[in-house]
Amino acid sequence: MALLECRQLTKYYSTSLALDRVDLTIEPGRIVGLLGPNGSGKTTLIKIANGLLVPSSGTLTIAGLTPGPETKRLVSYLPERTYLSTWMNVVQLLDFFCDFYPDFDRDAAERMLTALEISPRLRIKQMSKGTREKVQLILVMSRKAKLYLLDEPIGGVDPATRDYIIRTIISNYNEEASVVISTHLIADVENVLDDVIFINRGRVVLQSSVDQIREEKNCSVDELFREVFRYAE
């Protein structure tokens, strides 16, 4: 069973069309890009599959469910703007995500907090912003879920942050399980992904494997990606 399935799923803000009939599906065991510049649909999407807007029309489901309370415990959700109340320190992180999710892996955080040096006790209003970004990503990706749902998670950090951001990605994943991410820097995440979605202006444009864009358009995804956004414009 499809971990994702659309099926001509639509999202209008009053009478700005968001998602225009998408159909797509995401099988489990995938890292998945969800490409497209700013204000493609990209985060509509998310919000979509994590429960947090509805459809106009169309069909969303996570494992053959309708997004709510049940796919909360299959989806790990890493939103756009960093959620994390900032009088909080990671000790109290760590035990919030104990509390609020049963599947959360309190041990690997804590492995991972270690190796960067962050201590228990600093807030978050204490760090800089590549060191929130890593913090929220570790937490979200100590959860044992199913489906992987990463709202540009590599946006507005410096290089190096990037790096550790998508090693930690590759390293925590249940290879039962899917990887989405949404992003707009393509060269960045291209080498760890299986599959990528072009979306732009709400439609899909392509969906495809890595594997067969290299071999059937001998190229990269983001010289391809810049070849269709091209004409998409």
The other form holds:
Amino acid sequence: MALLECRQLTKYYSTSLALDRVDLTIEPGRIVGLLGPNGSGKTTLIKIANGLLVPSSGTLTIAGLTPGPETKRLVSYLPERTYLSTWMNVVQLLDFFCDFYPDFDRDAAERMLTALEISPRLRIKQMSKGTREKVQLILVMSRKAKLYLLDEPIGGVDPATRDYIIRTIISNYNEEASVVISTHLIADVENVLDDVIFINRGRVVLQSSVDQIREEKNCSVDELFREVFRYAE
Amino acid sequence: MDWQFRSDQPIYTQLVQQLTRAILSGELSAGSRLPAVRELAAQAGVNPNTMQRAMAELEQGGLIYSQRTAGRFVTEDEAVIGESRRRLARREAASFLDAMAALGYDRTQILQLLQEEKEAE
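Next, report the structure of the form predicted in complex with the partner chain; the form predicted on its own has already been given.
Okay, now the whole complex, with that chain kicking things off.
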């Protein structure tokens, strides 16, 4: 069964159309790039998948289920902005994730944090932006989830941190799980993607495997993206 | 290993090429054990499925073999390595000849140039 499926998914905000009859399917075992310019609907889609927004019409299902408490057990979500309380330190964060998620692998998280030499007593508010992003990613990737939804995991961090984040994603998702990475920084993620979904103004304009793009068009996803979105302007 | 990827070719074909070169140059020595797919993928910064595909292709060509529980190893079969080396050398020679032809050199001039280079060494 598909891990994530959208059928004619549509979302209106008061005056604007954020998602326009989106159809898409994500199978298990894939790393998928959800790629589009700012304001194209990426975050709206991910928020619906996490039950933070409800569709105006159409459906989105996770392993056949409507987003809700059941699906939150299956989905590990990295939001674009942090939802963690900034007074919490690393140990408190680990306790917090252990309490919430039975699939949280505390040992794995501690190993990664130790490797980065992040002190257990360090509070979120004392961390640099890069460290904060790394810590949040470690927490999210240490769950043995079925689906990882990562909203802009590499936005606004330096290239070394970006590399670290990408490697952490590759090394930690399990094989039957899928990872959705939403970003507009395509060159940085394209080598790790199986498939890409191009989204623009709420519409899916392309869904393809990365190998297929390179074989058929003889160009990188980044180049294709620039081409597609130049014409879309 | 130092991984470099071009944008106009599928990643897995580039992985096959780079791993082949590493084996032929001895950077990955004959008989040595390869890291797990996931680990290699993380080193190269590529998708594990893509690395898996490259491994399958190298296995088919005989440059590496897998033992069910122990992992993957570089072949120790000199014949397979020699054959692969010849094939790569041919391809390098062909692309060199193409590049020289594009500069307007004919075969005689190319041979002469090679001779001069050799003497200059």
